[in-house]
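What follows is a single chain, given as structure tokens, in the form predicted on its own.
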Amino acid sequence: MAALALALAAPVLSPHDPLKQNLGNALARPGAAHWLGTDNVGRDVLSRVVWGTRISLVAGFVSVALALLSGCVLGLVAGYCGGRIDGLVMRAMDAVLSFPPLVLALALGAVLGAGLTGVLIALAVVYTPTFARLVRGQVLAITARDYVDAARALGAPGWRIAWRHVLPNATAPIVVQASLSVAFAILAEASLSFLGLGIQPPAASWGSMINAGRGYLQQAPWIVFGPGAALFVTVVGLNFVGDAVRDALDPRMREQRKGAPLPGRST
């Protein structure tokens, strides 16, 4: 939440311009001016970090969402219709998830060019086959299940079924996993940046950030320093609220925490 506030009033909290270059004043050590000290051509490196919070969030958020609703369409189409349709769904995730998901998204990057968009595209396709397959099992699972017989039985069409019965409780496991994929999306489009095929400069981003600074820790390691505890902070929070939504999600990792015992297990 700290995170989503301070991208939200970046405008506000900035205390300088993230893009304004000031080559007389460069690598200056952190101080009043500069809480977090300049970078290698004089922009204030807080600044920066700020304004960075916004890409990696808007990367992190919304490159899940574009995979959460992909996946859930591919898994519900494969879950529910089944045959062919399912066997060739499930081969194509199959041939998405054989690739490290860091090497698929620098080659999409390669191909879809740097900036946003690309890595918004790259991070989708990298993710879709996990909500696909998640969402895929939930199917199978829901649809053995009485009421979707019953409804069945009343001659409700597959698409109402689908819909109204089928997705609604398959929800719980796909916002847990979508609560957990952010983090790694955030730091997905870092290490795209770092390397040169995401955000490019002068924008801010952490993983570029990160990047400008290295060749600079001897003399300024407070360019890499702002930069990376923000993406360590955010990441390790982001995992944090992904394992709290879990539990609150999940009827049995609330009663393990209270040391209840679980359904059909004696004590």
Contents of the next structure:
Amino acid sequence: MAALALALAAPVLSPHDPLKQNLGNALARPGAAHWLGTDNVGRDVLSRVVWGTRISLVAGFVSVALALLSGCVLGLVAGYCGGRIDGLVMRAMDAVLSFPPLVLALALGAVLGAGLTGVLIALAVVYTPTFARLVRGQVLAITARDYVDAARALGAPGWRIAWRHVLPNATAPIVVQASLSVAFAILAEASLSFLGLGIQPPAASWGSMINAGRGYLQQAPWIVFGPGAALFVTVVGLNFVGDAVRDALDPRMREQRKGAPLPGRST
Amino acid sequence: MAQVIVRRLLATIPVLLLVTAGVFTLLHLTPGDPIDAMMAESVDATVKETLRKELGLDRPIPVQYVAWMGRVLRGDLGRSIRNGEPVIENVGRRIRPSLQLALMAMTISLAIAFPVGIMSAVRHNRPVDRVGTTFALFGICMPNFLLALLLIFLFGVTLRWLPISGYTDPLEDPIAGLRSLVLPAVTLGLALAAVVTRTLRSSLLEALAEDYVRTARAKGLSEGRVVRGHVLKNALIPVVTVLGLQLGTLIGGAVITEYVFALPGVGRLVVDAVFARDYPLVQGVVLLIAVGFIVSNLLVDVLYGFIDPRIRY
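Form predicted on its own done, so how does the form predicted together with its partner chain look?
And the full complex, kicking off with our chain again.
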């Protein structure tokens, strides 16, 4: 919530212009004027961390939203159509999953070019198979239910059944997966920016700030630790949110909270 | 078992075909012509045209794919634009540091995860368990590159105990070699240790609630013998699954770790190739990594059969 507030209120909360250089005040220690110090060209680290929140959250939420959308469409089509289409879509998803996520994002980032758009597309591609598999599994389970048979018997077209009956009933696990994926998407964006393939300087991104600061680790470690702490706290926070969403939406977790032990689960 | 392996290998073929198609398409996703993307605008048009012909980029895309596949099947993954050497030779030179790093990271992660996971499960909901779960959360949420910089700051810059970059082959100079790999391996191993700890704790707790554990305790066995003799082996399957799934994270982590610590491994090769816009090298290395990843997952699948004889495919 704090990260979201920072992102929304960045123009108000940011004490200085995040891009304004002041070479006379470079590598200044944290103090009253600059709470988190300044970087190698005299920019205020705190202001850049605040503005960086925006980019990180946009990257996390938008890439997961894109993956969610494409994964839902592919999963629905595969699960509902079945047969060859199902086989083709799922083998394609297996192929995407055959690449280590960061290596795939790196390769896509290389061909799409550095910048926010490239990162968003690369991360969306990386996370699409997770959602496609999940939605397909849900569709297969839901299409076997009686109310879907009833809708078919009433003559409802396939797309309408998928949209009105199947998808709403598959929402809970999708929301849980999405909430857990945002934290990892933020980490992935920071990793790509750290490697120089994400957000390009002088724009403030936590990953690129940490990369820029690593050359000054001895003289000015605050350049790394400010955005590093923001990234770590945000990811921990989003993990807690993801766990809370799962606890709220997963009936097994609800049962556990009420105290009824579940067979074969003790955590 | 041979049947299982053959069946799994056959199931891998369509995925491998799609992976090759994906990697091939990668080169053609570049905005405009790959040659224009690789070379500066100032480069002579005839030089570009020659390279275009040399790489076969002037032919129709399906023809290019078939020709490329033919070369890949013969083990020819193309040549680097930068140094003109075959991709295989480039990777061959870099594979040793990467394998040493992965092996050391895996060893460190298991050396941490097993005692922490077991203590967490056996002392469930006690302070030791809380420390263990906090460690797991910390390891999962901590980005590789940030942990690497924290370790460099502490052990390299402040305490000056360990080198902060560079590589010495442990097979040539064991002490200096191990010292050069300690910080990268801890960086890479800690995230893996966190995931394994979480999984091991959870599967041990499940196994500890089983009837055969109650029987073992009723027989008067000590808690140590119950865990070692009965619980641990039954709790290993999810751990092996997670180790298999984490291979991708390990490879991705190696890219960043090798970049931060300037290790001359395959991960660093990918990053360098990306920055140099050496697309044939990017294409070749990414294909090799993906195939290596698929083969490792296949090995993990086969390993299940050995760990748990009840598993049949």
